[in-house]
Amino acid sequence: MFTPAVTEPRHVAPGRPELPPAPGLPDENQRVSRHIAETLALLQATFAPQRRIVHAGDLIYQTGERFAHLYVLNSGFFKLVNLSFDGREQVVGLKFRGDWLGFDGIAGGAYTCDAVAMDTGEVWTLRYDQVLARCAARPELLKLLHEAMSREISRERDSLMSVCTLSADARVADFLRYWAESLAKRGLRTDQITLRMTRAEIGNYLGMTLETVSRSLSRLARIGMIEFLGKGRREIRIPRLDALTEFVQRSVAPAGVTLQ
């Protein structure tokens, strides 16, 4: 699981893929950013997808809705939300530009979560039957689809490992690190991010209470891992992303320790 710290995204004209990232990104980030841009260009040329501008709080699809489409994000930030057995909302995923939505609906014929926009963005809609037909004729499209599914599986595994092995402070740090690195791979700044989720939502996503998230953020600020900008404490500066990464790596909880 992991996302909400965000800088303002670079929005582009509806239907037009974003320009290549500015120079200066590390090689791997440049490679990923180029791959996202090339993928979006290929999908646009192959499917001429339906484009939709969404705003914070808009639903892309919801739990129980009949599955018929996959969705690709051209811009913006999104969260996936499930309802727990007691009726509470559970944030189970975070999505960025270039990510796919809707794989959860394939097996059972209906979507199993709500996909919700966290700010203004653009979503491309692809009919699933058309995706299958084009993939059968074009191996490069099938490869892209499999890559997207593999990334989703890997991210779910990494999120589970974070909950099982990291202390509370390290889980929050890892959340911020993941968000910043996801921005870097899309050509966006990483030194200053804006939290799009409330403390309660972040805790919900990380398996922690609101109070624990707030205390962890305060501790990270005290030791210089992050800085709060502004009174609302939603703007966060990360002086050194590599230092945040090192903090997470040093903070793996010993075996047998209960995390909360």
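These figures come from a predicted structure and were not determined experimentally. Residue numbers count along the first chain shown, from 1. C-alpha atoms forming the largest set that superposes within 1.5 Å between two forms make up the rigid core. First, how it differs from the form predicted together with the DNA.
- After superposition on the rigid core, the Cα of S84 moves by 2 Å or more between these two forms.
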Second form
Number of protein chains: 2
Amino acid sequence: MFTPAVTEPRHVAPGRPELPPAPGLPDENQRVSRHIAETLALLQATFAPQRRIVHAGDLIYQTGERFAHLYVLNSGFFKLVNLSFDGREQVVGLKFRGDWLGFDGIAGGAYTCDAVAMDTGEVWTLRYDQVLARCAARPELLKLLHEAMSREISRERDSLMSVCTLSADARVADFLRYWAESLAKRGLRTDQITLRMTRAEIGNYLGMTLETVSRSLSRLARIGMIEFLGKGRREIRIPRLDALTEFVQRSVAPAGVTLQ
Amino acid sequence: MFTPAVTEPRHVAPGRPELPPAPGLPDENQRVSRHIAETLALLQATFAPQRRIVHAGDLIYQTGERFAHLYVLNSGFFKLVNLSFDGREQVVGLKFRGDWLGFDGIAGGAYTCDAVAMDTGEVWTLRYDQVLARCAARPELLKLLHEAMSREISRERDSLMSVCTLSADARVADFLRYWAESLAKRGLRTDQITLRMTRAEIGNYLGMTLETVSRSLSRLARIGMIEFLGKGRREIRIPRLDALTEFVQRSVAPAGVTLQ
DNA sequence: CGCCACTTTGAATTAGCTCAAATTCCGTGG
DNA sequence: CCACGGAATTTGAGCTAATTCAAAGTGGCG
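Next up, the form predicted together with the DNA, please; the one we just looked at was the form predicted on its own.
All chains and molecules follow, beginning with the one already shown.
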């Protein structure tokens, strides 16, 4: 399915800069974790934001609702669901502690997706006009805001790439890797993770059916990439996170292709 | 392939707000066109930015390059190509006059994709630190910036939804609709458009092979949704833009499903 | 004019979908 | 405490949309 994007010879071969270090390294995770904690502390100090406890299924905001607030997640797990006006629903993003919600509403004055809690959590509400006002005086706050938006843009591109270039098994593996990595960056244990989503939700997010998700998970378990814990097959152990990454990469370069 | 994102009953049925008016209306297009012109004028006046003429294949920036600039497109057609470090390439965005480039670099201090010109065009270069500095004094400039980032986020979600929920034919139709609409919003003619991309590039962007793109285009032509002009089947006439939209929606609700 | 990249189309293959059935799990109420 | 019912999951079998592989056609450009 993978079609090279650029057919003419790349004219950049000589000058391509070194890529930044791959994410997922322990110290990188620590850095992110600290960064999130500092961000939340700063927001807390600057805004003393309204805190709201949400439960699974609660809506933070919904499509078409007038935009006025940004939200920052202090805890919990959230999904963003796009609705097209012909009735399609699409999970377009997953959000965790430290993430911002609501950027999609800025441009059009109304939110363009539903933000739904997938578990109990705490959401901080910030008035956008207030955020802007405080940003004027505090460049470090504006920096935070822009970084969050920038990260969201990059992350969504990665999602698109995953959906467009990976097989079903690799997509599921990549999803698990992403989920575990997101936990790791927030200082949570990753050897034993609880999927907060049904197979149907995962399938929707990854562009495949729930049966395919189930089969892929079974296959990943069979080859030892994951183990099911507990009884309801929502608890998963990932013995070696880097093995998942390797699995994704192997599935991209099928034959005995050795690079370099 | 479409899996509902939310399986439990939505608890939002009563209060769901009206969706904003569908895009693509003539006056909406005019509004956007004017907005783009004003934006460019403002940037011109504020920054007197360095202008650079680019040609097909030129790189504006590339993955891993240190972030320092944002770019605004005055003319031309551009693609954003994500590179994964296992060698996959993915077209993750298309950019036109008035669009900004480079947001992806803010978070990590380095760009995370390649920005490539697909045709001759003019790019304005803005130093990010300068943008921030001027934003402090001019709220309207900051508003522009945030709206551009927000639009990019929403647009990418739409891409993901398209790839995840539509058949190959519908995806190609939706791509043509998006392209034509983007031209319309910039005051360009849309009855007769020139695809700046090869079938391979389109296929990469849409998550399908070049052969499938070719077949889909042939089918769309056979049923009269498009016509090929010229000889080298890059020139396309779209007799009725709204027919394309209908085609996409029909393909989503296959049987004689009448809503309401 | 001839090469090379792009495109189209066909034929065979396959990954993932659809449909179906069995199983497990969990909350609820008796 | 246990029985029950609905939701989620798994697995199988057959099917289909899209892929892969192949070949031929076309056009632009040096």
